[in-house]
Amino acid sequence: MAPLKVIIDTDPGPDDALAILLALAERERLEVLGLTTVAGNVAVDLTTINALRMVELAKRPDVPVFRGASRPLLRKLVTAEFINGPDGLEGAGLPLPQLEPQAPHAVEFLLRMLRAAPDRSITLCPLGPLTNIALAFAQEPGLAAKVERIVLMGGARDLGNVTPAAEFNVFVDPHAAAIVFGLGVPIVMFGLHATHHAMATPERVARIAALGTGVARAVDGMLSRPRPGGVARFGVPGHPMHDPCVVAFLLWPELFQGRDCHVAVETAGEATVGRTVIDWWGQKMLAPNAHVIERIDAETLFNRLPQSLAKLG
């Protein structure tokens, strides 16, 4: 079977970094056409550096990196250095990359790849704010036909993580999220209510660290450092691995369960901006626009992660 063609849109971040490494490790199953970067966890110059760091760490210089949007569509940029450290990858211990981002701008790269693709042939994997994706389809809405599906991390059915109502990625650019959920493209949504089950506990991180590789040391460094929230928020020590769930779904869909729902994005409410309103019980009688993941077999996921990362040497 031919590998699945994917474009990863990202704002690395430790969990983004692990998701990228997983995708690059599974090259027989995933053809990563490129990494597009967006401002989110840190400013776009740093997210671009971090994407290049992952390409170099994985020894995959064949995968191009394209710098994308530096700010949300309509709002002031909010970043998350308080969680991820000043450069977004605190604890990784990685040098600045030797590689450079490629031309053109990430949005133009997305447009070029989609224009040239057969219908329903490319999977988009947004791991951060949806600004680049929204900008591309705002220019050429018809290119939605080229997308097999969008598998994204963002939103929450229950409590948010940046406000009581909103998850970070959607909060940063709710207007972009509203555009993407309105495209009519098949969407698989990983919100906080699902990804908080995928906790990188010390025991699970130790399975990766035991590989003893450069990749393993970087991952261990990022995921073993203290972070805000901790046991008080999650009930167990460790970091929730939001973004690796997106890539893991492409590889091992049997580990995930969810249901089709209609998802709306709040763009105006002062207290609720960025809220993803998930009609879990179908009360509004609206056609579903996303498959919302609810359950994750986290133990199997964390057993398989080291096996994949070992392929990077």
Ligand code: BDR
The other form holds:
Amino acid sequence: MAPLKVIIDTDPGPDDALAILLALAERERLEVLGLTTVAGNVAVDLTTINALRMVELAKRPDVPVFRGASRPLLRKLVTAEFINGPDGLEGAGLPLPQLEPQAPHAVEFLLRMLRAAPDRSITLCPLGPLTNIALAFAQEPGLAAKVERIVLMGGARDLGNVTPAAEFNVFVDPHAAAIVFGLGVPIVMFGLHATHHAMATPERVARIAALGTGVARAVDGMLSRPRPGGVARFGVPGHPMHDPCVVAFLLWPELFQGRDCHVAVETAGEATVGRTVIDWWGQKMLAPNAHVIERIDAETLFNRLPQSLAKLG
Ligand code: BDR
Ligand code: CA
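Form predicted on its own done, so how does the form predicted in complex with the named molecule look?
To see the whole picture, the full complex is given below, headed by that same chain.
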């Protein structure tokens, strides 16, 4: 079967980094057309550097990186150095990249790729705030027809992680998220209620570290750092691997279960801005606009991860 054509929109961040490495490792299954960067975990200059670091670490200089939006559509940028360190990849121990981002701007790259593509042929994988994706479709809404589906990390059915109501990616740019959930494109949504089950525990990280490769050392360094709120919040030590779930879903959909629901995004409420209102029980009788993942077979996922990463050498 021909590999799936994907564009990863990302704000690396350690979990984005692992998601990118997994996608680049599985090149027979996934054709990564490009990485587009966005401000989120850290400022866009740093997320771009970190995306380039992943491409170099994976020895995939053929995968272009495009620098995207430096701030959300309307709100002031909020970043997460307190979790990921000042450069967003603390512990990875990676040098600055030699590669440079490509022209054009990430949004223009998205537009060009979609214009040139047959209908329903591109899978978009947003792993950060949805600013670039919203800007692209705001310019040319008709290009939604070119998208096979959007598989994204964002939102939460239960508690948020940046406020009690909101998950980070949607909180950072709720207006962009509202645009994306309104596109009418098939969406698969990985919210915190699902990704908090994908914990990179010390034992799971050790299985990756045992590969003994440069990739394994970088992943081990990033994921062995203590996490603020650690055991008290999640019941087990380690970092939740939110974003790798998106790529894992493309590779191994049998590991995930969810439900079609209507999802609305709160853009205005003072205490609730960034909340994804997931109509889990269909109470509002609205047509579903997303397949919301609920369950993850995390043990199988973390068994398969080292096998995939081993392909990067
Ligand atoms: C999301 O926010 C970021 O910090 C992570 O990379 C992930 O995409 C989790 O809320
Ligand atoms: Ca991310």
